[in-house]
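Quick heads-up: it's one chain on its own, the form predicted alone, in structure tokens.
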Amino acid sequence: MNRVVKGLCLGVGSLALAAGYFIVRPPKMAPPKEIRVAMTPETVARGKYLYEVVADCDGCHGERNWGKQLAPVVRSGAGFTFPAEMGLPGKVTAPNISSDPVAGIGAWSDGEKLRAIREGIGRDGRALFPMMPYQSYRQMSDRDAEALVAYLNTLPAAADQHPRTEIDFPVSVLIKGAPAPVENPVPEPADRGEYLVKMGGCADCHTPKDKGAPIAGKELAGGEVFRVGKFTVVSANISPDVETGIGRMTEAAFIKRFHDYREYQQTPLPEATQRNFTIMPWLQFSRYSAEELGAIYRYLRKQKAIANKVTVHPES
């Protein structure tokens, strides 16, 4: 009886320390490189463009004017926490990213801040909630990811001061093992088409989610809801789903899908309603060049068509 009880015990306590090790231990990580990235006229410029249209850094790290269509952008890299009714698990903040020292990434060094972008640990040593979609931005090559930075490094100072991310248990725990080390050169695209949705991060809101989790056998088909203050608004299925997607689109209706929205550029913006209310990047991806949204548009149609009806914008 007492070697059943001792053995117990010791069941029990190695399952203890075994759980104690599960949260305590650090998320995988290498040092960040040492590395100072090139700050030529070429280098900024295109790292601009990663910002403001592929990656469309401010869509959730800017501040943002909720009350007009389309959400303008009002400061680059200030940062952003989002509201409760976003239903995320505990008070999550997009960290202020400008150049101040202190209250931005302004003292961080190009190697730290390439480490966070693709591989989802802050300066601190600590996991990003995957939110930040570094887990898509491993594939960012390596000519952009430090033009990026380099980008970054120019952005005017904001001492805008946010709360600490805090993530609530069991979640807390589960994304440590979402960071990974880019360990290998990661060269330009072959599929530029690909490239740009996984930049853009077209699936993390154009498929449905379950407990935060991508909902399987639902990619792209659209039903994420997203509730910003008063108003609702649900994303759209861009499987080639011929009936609920796109699979009746052309390729210039989808090009000219987001070039309509060129216009929006020069003229005053409307307030924000929930019938035209969205969190879509409308005014960045408009930017798109015509040969970068058809090749978006070809990868779109290449995959899984999937049946699922959305009403985007939900009666109120």
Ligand code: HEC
The other form holds:
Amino acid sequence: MNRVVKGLCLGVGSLALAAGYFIVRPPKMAPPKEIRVAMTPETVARGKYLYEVVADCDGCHGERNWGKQLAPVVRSGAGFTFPAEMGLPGKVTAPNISSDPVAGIGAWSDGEKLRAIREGIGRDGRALFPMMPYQSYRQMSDRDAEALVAYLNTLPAAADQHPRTEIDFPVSVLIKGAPAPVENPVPEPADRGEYLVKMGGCADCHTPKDKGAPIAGKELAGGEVFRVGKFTVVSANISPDVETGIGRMTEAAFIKRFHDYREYQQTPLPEATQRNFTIMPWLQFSRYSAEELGAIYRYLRKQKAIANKVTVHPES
Ligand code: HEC
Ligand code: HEC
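Same protein, the form predicted together with ligand HEC this time rather than the form predicted alone?
Let us now look at the entire complex, which starts with that chain.
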């Protein structure tokens, strides 16, 4: 048997063993926290900023108008079923997370909401598909996570019903290894830029993947292809490489790149075309202050420079 085939067999063998192990074992989980979050105007406002800007929850959970450039959110938290052309391993829905008690999560306790967001466990104890970025949200500070839940409690009810997520075997079994309880307390972050990059899912889009796993050595180097409807967009290289990344961009130019989209918050958006189509959350992130964008820039500039030339708007 040549080495390649042997390696493959070993790989499949250990996958089957791992699958067997996880089939009988529930995901790692702790009971939901017994907590009622503070519903003050300050916590709700902080939660709204986290929901709309920092974590862009509606990027997945909102109903969006894909016919317009930047695909604006039309109904917050109403849920979205990902189209088949995205090539996900099964049928995936980012559920209705509005306060509707039946279609949404209005009947969940605050502790159950916190656990789903940071620990990846559904109300019924199942492992959530880790496209829901709970592995990053684990590092969301207690103060921020509780503020987020306070805002979720105020999200207007949307009655939309979506099909439940159904992940294909063996991924359905392997994802049981993703959830884990959060060790409390989770303090405020030391590096604001690092925190915003984590919460904003920059690497989820800007690091290219092979079968769903980030490719080592290509961190933040772009090149991940996104197809939505008839349009295609490719993520940019945001590593500090001088030729192909953001190595030549000054901090001021970086901030301007985002703030230029502020005018789109007032004016009607142009129709989406192959030339302008993007899923980069420009509308959301343009709301960041210059200080916050500066912190993001300085964090990105400390990462490894990786040469990778990308055409973000391919001809077809
Ligand atoms: C990249 C896409 C994505 C982003 C961003 C995202 N989610 Fe999710 N979320 C999902 C998907 C997909 C699921 C469903 C997973 C499953 O069913 O296994 C989910 C599940 C959930 C659930 C469990 C709901 C249920 O009915 O089981 C909650 C609560 C939730 N998300 C809240 C949030 C909040 C709050 C944010 C922002 C801080 C957020 N999500 C950001 C994709 C996303
Ligand atoms: C949902 C996917 C997605 C997320 C999340 C995302 N990006 Fe992007 N980003 C893209 C795509 C696609 C492009 C290329 C198209 C464009 O420029 O709009 C892009 C372009 C950019 C550019 C322009 C680069 C250039 O050379 O002009 C910058 C800067 C950038 N992203 C930074 C970030 C940062 C910082 C974050 C996290 C805070 C982030 N992105 C999160 C998809 C994403």
